[in-house]
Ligand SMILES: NC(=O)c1ccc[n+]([C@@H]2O[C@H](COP(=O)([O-])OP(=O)(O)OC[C@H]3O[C@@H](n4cnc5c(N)ncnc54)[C@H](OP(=O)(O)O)[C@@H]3O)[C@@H](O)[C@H]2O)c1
Amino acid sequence: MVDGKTHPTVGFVGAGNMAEALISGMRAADWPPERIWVTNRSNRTRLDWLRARYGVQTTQDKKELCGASQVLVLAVKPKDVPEATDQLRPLVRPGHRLLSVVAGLTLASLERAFPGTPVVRAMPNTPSAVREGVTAYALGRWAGQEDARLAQEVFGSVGAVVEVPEERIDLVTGLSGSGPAYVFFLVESLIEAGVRSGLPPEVARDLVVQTVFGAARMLRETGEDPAELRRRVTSPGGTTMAGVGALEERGVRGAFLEAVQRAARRARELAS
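Where the form is predicted on its own, what structure does this chain have on its own?
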């Protein structure tokens, strides 16, 4: 914990999917609900739902949220950043720290809006909701080791955390930030393949979900190279070789490469 005694009070500006993923993970990690505040632009129903589900504090008054919070998490849509920063600028005080999880929003832009404020730019992903996320973060010019520890505490409550130079954050966005969608797309496609081959949908889903989970767990627990694990299960002339061959023929590897690169380019475009 940052001060060695208790969790800091964190105020979320934005109540969308990423904010909820972090809130869910923080609550699962026993972050006290009275130390989590949330606001959004206009959706009172959404705030009421978050309060009922997670027990957190909600308000539509950003001044109240900033007054209660030591740490502000900017979690709005990229298009809403100008409005949010204009509203927050007069409310951010000395001692505040700012964490941004907005794709494409640079440290330089944040520091122009909040001069002198320690800023951390982060890219978590949605498995944070089940405490299996991964977050990469970069420190701003006024952020130090205490702010790095803060980022590790907040994001570490919902999964793994790595520090990277800011110039690599867009690549992280394209890989792990958008990565869960690629995996869900893969799972969706495998389930469809199973159903088209004659399996009942619920059976196909159970088989695919457990297969993906088991493969991921093998990767994490063995620490072995994925190519080596693939080679072990791919017997010459066998069924797996036939299946992998079809993937290679269809250019699946290249499609994943292009997906990551295109998502990273889009993240850079959002920053321009």
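Computed from a predicted model, the values in this text were never measured in an experiment. Take the two forms, find the largest set of C-alpha atoms that superpose within 1.5 Å, and that set is the rigid core. Residue numbers count along the first chain shown, from 1. First, how it differs from the form predicted together with this ligand.
Domain motion between these two forms: of L74, V56, D170, A136, the residue positioned at the hinge between rigid parts is A136. When the larger part is held fixed by C-alpha superposition, the smaller rigid part is turned by 11 degrees between these two forms.
Moving on from the form predicted on its own, please list the structure of the form predicted together with this ligand.
Keep in mind that what follows is only the chain, not its partners or any molecules around it.
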């Protein structure tokens, strides 16, 4: 509750996967459905579905959405930003706040499009869809503590939230934005290793998924250093030491460093 009394009305411009993840989290966190508005470009069926599923307000008229909302969430694909900002520019008024989840769209571009408007640039990740996301956000020059609280409330409904200076957002994109894909890659690789070594695929999958889930929960719930948790399951000359030795020999640590840095570089190249 940003002003300490009531939830502001939030209008989503874009009704795709990311908008739905946030809407579903906000509803689960008891954000009143009459204070959530959604619009898209043309897909009426999608809006009807969101209204039926979450009880939110939908419209194909951006004027109606902007008139009803105090906070606008820009959730369109990067290629659709010029059209969406052209449509929104005449409708954004003093008092509006803007949260953008568009990858690569800088605060400077947003502030050029909406002069004087408090703007927040956020980078959520896909586990937001199951309320286990993590979002990093950066505040624009006209944004203040109220906007930080708003970002924490909206993105906090779908996971953890951290504030970073904008120059770190590309790095966050390479780490936690692309991070779920690295974990899926790890899971794929472990399942394949289990299957190639003789386990039935469904058994290998169950073992690996629960192992990754359990290890992540241990990290979060104990707050322990991952190196320390690893040390505790690694006895000298034992099985884990043999396995981890293979990862070290094959340079897996260096591969992760390169993955994060390359993804961050790509995010910088794609920024607008």
